[in-house]
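What follows is one chain in structure tokens, specifically the form predicted alone.
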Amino acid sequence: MQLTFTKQQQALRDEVAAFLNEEREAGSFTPRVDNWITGFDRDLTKKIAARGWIGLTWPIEYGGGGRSYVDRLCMTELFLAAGAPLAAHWFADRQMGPSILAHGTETQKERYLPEILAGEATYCIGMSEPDAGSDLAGVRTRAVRSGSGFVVTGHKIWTSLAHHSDYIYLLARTDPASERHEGLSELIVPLRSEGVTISPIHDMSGAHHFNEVFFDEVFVEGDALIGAEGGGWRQVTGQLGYERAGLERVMSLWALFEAMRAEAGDDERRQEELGALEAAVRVARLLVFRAAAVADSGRPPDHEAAMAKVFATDIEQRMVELASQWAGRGARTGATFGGHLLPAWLIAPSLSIRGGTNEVLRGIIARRALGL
């Protein structure tokens, strides 16, 4: 694997880090932790659409830029660095562009593609449920056959951007008779359809990120299917290695990182303790990039992802329990490390949670890496 970026992916990181600049300029964002999910901005998408930023990895003849994985992390290790606004692109971008050109017929990619390459279309993800945790084969929403469509009904819980969003890319078993991983189906519901309830989900801060979806016989036409019927269990799963692989799961408390390396000044022991976080940073940064590479060669980085994101995640909680501990009992908690710290411990016990559990994580390690 190389380990140095080439002239070509030097050049994207140098546009992108003067694109950074002159937004930070002009003051269209302001930096901060986990922004990749919670920061919504649709100009800021439209703007990176504009410079071909979104589909970076998809196929030049479908409107994308035709380059890799590893390419796509170049540019999306700014971004996050950045701590800018993702949210409008990033699941789309990441997860639902790619299992449509995977898995959709030629008409769903002429529908889908181009409005996510614009940066008009946003898409959240129903997958979690509340009765199955985190048990994806434990889905119960269902999608039955109905004339020309299905009629969906269920349940979707912790669905990030529901309320801003304009798809949700659904998991609904399609055979009313199967049990777990058989009989599941994906489809492109729209948001704005009949029999759609969005109720919102606070968080301990008050924000308003997750979502809860009801789903009241919900009539979508039949072209609303992606991929084969029943064959939702592969087509996911392959999904999920994309999501599980990506730098945002050891940068998103990137803006607390960064001022805990200003905090730290001169101090001994606190240099040396960052020094040991930084270089566990560094290894997560290495297992995220050779998912990448395995993803350029054709597999889908399973286990390598599961790999990167148990690693990762780990570092990240570490990362907020230092931060603490410098903090200490009698800090200012709302100003401390400039306003970062209180978001960050907020959030800290989610980062193991989302996108699949640490604990299942480590099963798939054990099976598929192992041999277990």
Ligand SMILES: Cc1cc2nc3c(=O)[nH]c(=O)nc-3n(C[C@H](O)[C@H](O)[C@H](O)COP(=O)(O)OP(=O)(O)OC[C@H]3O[C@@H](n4cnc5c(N)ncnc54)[C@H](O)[C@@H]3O)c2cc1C
Second form
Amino acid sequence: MQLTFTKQQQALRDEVAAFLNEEREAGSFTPRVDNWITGFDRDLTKKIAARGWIGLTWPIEYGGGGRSYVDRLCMTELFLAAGAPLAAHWFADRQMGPSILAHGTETQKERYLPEILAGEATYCIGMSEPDAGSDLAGVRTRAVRSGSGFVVTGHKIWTSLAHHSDYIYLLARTDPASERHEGLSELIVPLRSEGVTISPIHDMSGAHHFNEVFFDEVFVEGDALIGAEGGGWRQVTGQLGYERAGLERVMSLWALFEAMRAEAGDDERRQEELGALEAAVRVARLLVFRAAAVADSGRPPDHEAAMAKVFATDIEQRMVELASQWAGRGARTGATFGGHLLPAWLIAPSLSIRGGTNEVLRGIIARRALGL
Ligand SMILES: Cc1cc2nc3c(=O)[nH]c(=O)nc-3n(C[C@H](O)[C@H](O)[C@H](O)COP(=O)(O)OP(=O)(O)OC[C@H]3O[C@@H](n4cnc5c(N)ncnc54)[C@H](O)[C@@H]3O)c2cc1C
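Alt. form predicted in complex with the named molecule, vs. the form predicted alone above:
Time for the whole complex; same chain goes first.
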């Protein structure tokens, strides 16, 4: 696969690069590892929205940019390389908007899309539960029909950014008698609804990034249901393809990688190790672009997304290992590699868990790509 940018793509990249330079120089953000998912900055998101860079792939008639997924990667690559805080729009731009476009009614599109495009609505992902992570079909949160809507009762966990979000995109069981993949549906639940409780979970760095979300008889109107009642499983698997197939899976630790490039110096062994890492990063990038080309062909990437994510997160973890070896005892001080190694080290284990574990993704590759 040969990757060269078209004139239109290069023009977009030039515009994005100039914007990021201006913002960085104005001090609007400091590059950090994992900032796309932990850095929440509504002001920056609104500026990005004003440039038309949220919903770049969405149809023009719904206010989107009408461009390809490959074009979107040309753009997001620069945001990720800059280590910019993107969490205030990332999930909605990447997966909720496309899901509403694919499965929502015209009224729902008119209701939800404009506020995402304006950078005003933040969404979190309500899939995992205490006994339903890898085995997502084990979801037990219920949304039972009542009057004009649904009553939601249940418990979600590991919900990134719920404490900042306006809505949770919820996978729930609408048929209480159903089991496994049947009877699941997706609903948009405003997090400020009565009966919602959000409890923080602190990760091992002490940061508060994800949460538990409890639903105690939360009422939502019937139009909260997105897509077919009972058709949630098919919808959610499509979204997971978009969730897994982005460059964020290989560029979460870009600030560390750049610091490693700067610190390799003339040391031959380090240069060789860095060279091997650079080559692997380039392969991961190609796998991600290939998944975007699949999305452009009209179907969500499936095993292509799984392959990209396993390969990419494995490299990110190797990056941290290598940087730790280079740093030796200095790794503990927190000052090495521009201060990026310690946070990267604390984040590293989660890279191959969030969005689906590498073991589970290897199963998908085995079954759906290799037919085993
Ligand atoms: C930083 C972070 C952010 C997250 N954000 C969100 C979010 O916003 N929203 C959300 O819904 N979820 C979120 N998650 C949850 C994430 O999707 C789950 O943690 C993940 O899917 C694994 O599920 P689990 O934690 O229940 O582990 P389990 O499913 O219990 O897995 C435990 C171990 O068993 C292995 N295993 C399980 N099944 C198999 C199998 N069939 N074959 C081989 N091995 C298997 C797994 O690989 C893992 O090593 C987040 C997780 C993290 C770490």
